[in-house]
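Encoded as structure tokens, the following chain is the form predicted on its own, with no partner shown.
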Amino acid sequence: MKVLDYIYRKVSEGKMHMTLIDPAKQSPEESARIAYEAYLAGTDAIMIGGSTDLSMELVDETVLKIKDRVNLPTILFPSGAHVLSRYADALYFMSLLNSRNPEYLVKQQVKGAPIVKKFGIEPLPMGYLIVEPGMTVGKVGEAELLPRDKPEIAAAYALAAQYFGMKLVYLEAGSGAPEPVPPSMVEVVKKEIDIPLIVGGGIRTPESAHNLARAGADILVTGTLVEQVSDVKNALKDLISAIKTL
């Protein structure tokens, strides 16, 4: 089965989670641990990717251990054409639709395309949107942040980007914000598109997740949490379960 079609399938009977672990943040072996006892926790899908400084050989490495451990899809969220695998089941393959600059709209993607087509990796279309505060995504990115405050604005980017024909929308607050995306936002841009919402950034607790996903968040992301607790499968248990009771 096509990873598009497993996430549209997943999301038709409830709410997902995927776990983002980024390969800076720990050896490849660690990447896996955490990974396998998200999966015990419950989550949908491993993601990777993050940080700016990764090397393609990191990445490669950090796929396979993940892999070995567990039986779940890994989607690459990178931070540019550089860091593609070829061992990963499908990346993001998205536009930061609020950034000034071009570089992150579509020059990284014009780089990357024919590499993603070398290696057979599918493609999931996905608009990518940066809400305050942003944390380093948003000064990397170069994005006018959406206002926190003004949920209309998001709404607008979100179909303009199920528009353009993407098949997913995410709204990040950033890795390590102190608040996750404002649930009053999340049901203004829900109500304005028809395709799967991602939202991440900032959510540690099972209330914020059941927050964000009765908002209307078809999944949640979590990464920073992951890499701060020792127990990764308990910390992820109840959040995960916060949000597949709705």
Second form
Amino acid sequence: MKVLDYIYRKVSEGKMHMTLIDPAKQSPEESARIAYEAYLAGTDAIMIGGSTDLSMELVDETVLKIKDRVNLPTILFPSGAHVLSRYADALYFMSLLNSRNPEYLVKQQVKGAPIVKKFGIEPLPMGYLIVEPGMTVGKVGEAELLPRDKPEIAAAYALAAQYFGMKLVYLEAGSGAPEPVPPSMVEVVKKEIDIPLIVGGGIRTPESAHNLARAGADILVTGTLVEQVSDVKNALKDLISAIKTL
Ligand code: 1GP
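Since the structure above is the form predicted on its own, I would like to see how the form predicted together with SN-glycerol-1-phosphate looks, so please show that one next.
After this comes the whole thing, all chains and molecules, with the earlier chain placed first.
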């Protein structure tokens, strides 16, 4: 089954959880172990990406090791066209819509598109929106950060993504953000759009995941959490059950 069909089907049945793995943070074997524990905890897909200075070899090896251990979709979350792995099932073909720099709006995508076609990776068209505080990705992506207290601005961006024909919207507070995107913003954005809403950045507790899911997030992403705990399975189990029971 195509990954986009899988996501749309899952979202029609309930909330989804995705685990983000940054290949730069540990060895490919360790990344595969984390993915396996996340799978046991009930995660629905593995996202691979993060750091800007990744090598293609490391991404390739990480994807392959993960695929050896878990039978879940592997989705690249690329920082640019230089890290596309031919072994991934899909990638977020994303535009950072609130960037000031055309490089992140369209130029990296132009570089990447022929590679995506050649490798036969499924592109998942996605509007990527960075909300305050934005952390590293906000700085690197030269984002005009979306103000936390002006949800209507985020909602207008999300609707523009939908009208462009994008199939997903990602509201990002930035990896390691002290607080996730406010649930009140998620609620306003979700009301405005019909496509699935992904929320990530700073989600570390079952309670905050629950609140975001209840506010309307369809897909919750956690990355830092799995790097920080020794027992990935149990930490994620609690968080995933807090969103799946909605
Ligand atoms: C980052 O939204 C993801 O792009 C995950 O953020 O690392 O804070 O979980 P965390």
